[in-house]
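Encoded as structure tokens, the following chain is the form predicted alone, with no partner shown.
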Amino acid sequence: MDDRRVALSLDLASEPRRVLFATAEYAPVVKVGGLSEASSGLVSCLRSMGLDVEVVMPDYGLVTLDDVEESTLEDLPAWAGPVNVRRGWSSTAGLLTLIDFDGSDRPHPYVNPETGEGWPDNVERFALFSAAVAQLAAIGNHEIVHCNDWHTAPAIGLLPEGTASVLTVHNLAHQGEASPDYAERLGLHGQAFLEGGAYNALAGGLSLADSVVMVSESYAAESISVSGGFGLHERLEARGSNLTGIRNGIDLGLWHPNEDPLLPATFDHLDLAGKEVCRKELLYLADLPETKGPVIGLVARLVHQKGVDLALELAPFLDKMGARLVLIGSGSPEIARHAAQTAARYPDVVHAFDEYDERLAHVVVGGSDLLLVPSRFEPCGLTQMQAMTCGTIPVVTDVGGLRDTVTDTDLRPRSGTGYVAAEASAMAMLDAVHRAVRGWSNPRRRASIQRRGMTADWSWAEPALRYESIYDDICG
């Protein structure tokens, strides 16, 4: 190779990869579920590694930006209509690009807060957003477009030729289904977005993306099964080596108990005195009596997937164990009523905060002795990792990312980090909670479990390296 070609190769190698990262949520500015924290955590780590990552999301009218540059996107498909772009700095989230289109301005990304029902035009809105993402990629000369869930999957069908694509699936249960007419908008790739005679935004992205990533290795394995693939298992299985599982991380800048400003006291694995302060604060805020048994926390969206109803079935048995249950979350009004009724029936045993609050969530995770994660299915889960970082021992179901991150202490005493229920049922959860209470009551055993969880690396460092490797592969 001559000197000029060597120099050119070195110049190209020194240029950071340009990634357009498209998501419907981005913590802390727009936060509904785990997608928001996963997005911001991964992007932050990728940027620290030197990648040039531009984050784009719909302009819900909820974010204030400084040093704003405004522009209008042209050359969009005829059906996409006018689209405006705001690019600027958020004091809490860094550089953001917001897409303003007809119907983007909403008080909640997905549901009407007054009714709890999904917006009837969700598929239309995110199709418009996806068209804008594809056009941004075209004019910005991004090497890679990294899409997340069904909201952004249609963009993959509209990308300019030569643009590499990654689709991360955070939850297969949500797919963006609508009339088959929507598929016609995707032109040559329209057929890929048809599943069972209907338009399916996620299905098309799964078939067309250069690489599909599920958010844990076990979830990737579950996704190609009839029971775990939510009707898309054949598409996923057909991707072969282009389907992989990468566990999410957590942001240790937000979830390290030694420097968490939302906790009433800080602590670490060498000195847990501050955790007792957090425990007392949690009991006070929940108006629950002191107990010699453990305080069990539950932080979850109030949806069927999370199994909150299974946890509430344990209420009659907790008092005999000396345990208390503290629940915080938002979502289904029906599940919220069930939680409130259970708390009213067992006022000295159960407390359900009536709305989600970030500070309270940190106090529940940091102040509890055990954290319950009774999910029926769980792509990755973040709270069990947040809990272990805070010395709170997780009790989880044997599904998805919970299986990948929590090792049952009774099965593996030397490496256990929590307790795993054999299935997502009230009976199995009760058995796991019984075992967890017994283990917690042994101070020496409890300390060993806490130390293993607190010293494990739950950061984004290793997952981000795996994503970078995928970027290199699909661009190579």
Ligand code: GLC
Given for the second form:
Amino acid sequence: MDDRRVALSLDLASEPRRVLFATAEYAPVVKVGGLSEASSGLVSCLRSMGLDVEVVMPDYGLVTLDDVEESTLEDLPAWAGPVNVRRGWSSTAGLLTLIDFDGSDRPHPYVNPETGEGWPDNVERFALFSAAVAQLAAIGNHEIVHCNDWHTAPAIGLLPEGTASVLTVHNLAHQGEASPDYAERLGLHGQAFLEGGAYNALAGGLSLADSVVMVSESYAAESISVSGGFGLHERLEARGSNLTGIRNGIDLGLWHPNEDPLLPATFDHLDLAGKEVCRKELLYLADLPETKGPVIGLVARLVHQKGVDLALELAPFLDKMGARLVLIGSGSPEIARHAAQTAARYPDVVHAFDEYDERLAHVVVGGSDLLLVPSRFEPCGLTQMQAMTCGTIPVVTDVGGLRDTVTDTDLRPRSGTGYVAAEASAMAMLDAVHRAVRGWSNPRRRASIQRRGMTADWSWAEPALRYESIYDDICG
Ligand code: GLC
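The structure above corresponds to the form predicted alone; please give the structure of the form predicted in complex with ligand GLC next.
What follows is the whole complex; the chain from before opens it.
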């Protein structure tokens, strides 16, 4: 190679990769579930590695931006019409691109907060957003479009030739289905977006993306099974080595007990005195009496997946173990009612905060002794990692990312980091909680389980490197 070509290739090598990262949620500005935290955690880490990542999200009217640049996307498919783009700085989320389209402006991304029902035009709204994402990629010359879940999957069918694509699946249970004529109307690659006779936004993305990433290795394995694939297992299996599992990390800038401004006291694995202060504060806020047994926390969206009902079934047995249960989350009014009724029936044992609040969530995770994650399925799960960082011992079901992040201490006394229930049932949870209470009550055992969880690396560093190598592969 002559000198000029060497210089040119060095130059190209030093150009940061240009990625357009499309998501329906981004923490802390638009946060419904783990998608928001996974998105912002991964993007911050990729940016710190030098990649040029532009984040694009619908303009729900919920985010304030400074130094805004406005433009209009004209060249959208006829059904989408022109949309407006606002690009600017959010004081908490950094540089964001927001797309304002017909139907984007809503008080909640997915549901009517007054009824708890999904917006009836969700499939259309996110198809429109996806069309705008594809157009942005065309104008911005991004090398890669990184989509997340069904909301942005249609973009993959509309990308300009030569743009590489990654689809991360945070939850296969939501697919964005509608009547079959939808695919045609959207001008989306014929068959790919049809599944079982219906339009299916996620299905199309799964077939067309250059790389599909499930948010943990075990979830990737589950996804190609009949029971775990939510009807898409064959499609997923057909992707062969283009389907991988990369476990999410957590944002240690937000989740580290040594410097967490939302906790009443800080602590680390060498000195857990501050954790005792957090525990006291938690009992005080939950209006529960002191106990010699463990305080068990549960932080979850109130949806069937999370198995909150299984945890509530434990209430009659907790007092005998000296344990307390503190639950925080929002979502289904029915599950919230069930939680409130259980708390009213066992007022000295169970407390349910009925609103999700970031500070309270940190106090529950940091101040609890054990953290329950009784999920029926769990693509990755973040709270168990947040808990371990805070010396809170997780008690989880044996599914998806929970299996990949928590090692049962009774099975592996030297490497155990928590307790794993054999199945998602109240009986199995009760057994695991029993074992956890016993283990926790032994100070030496407790300390070694806590130390292992607190010193493990739950950051995004490793997972982000794996994403970067996928980017490198698909860009050839
Ligand atoms: C979804 C999944 C959860 C995952 C999160 C982030 O909320 O249910 O398991 O941790 O997305 O990927």
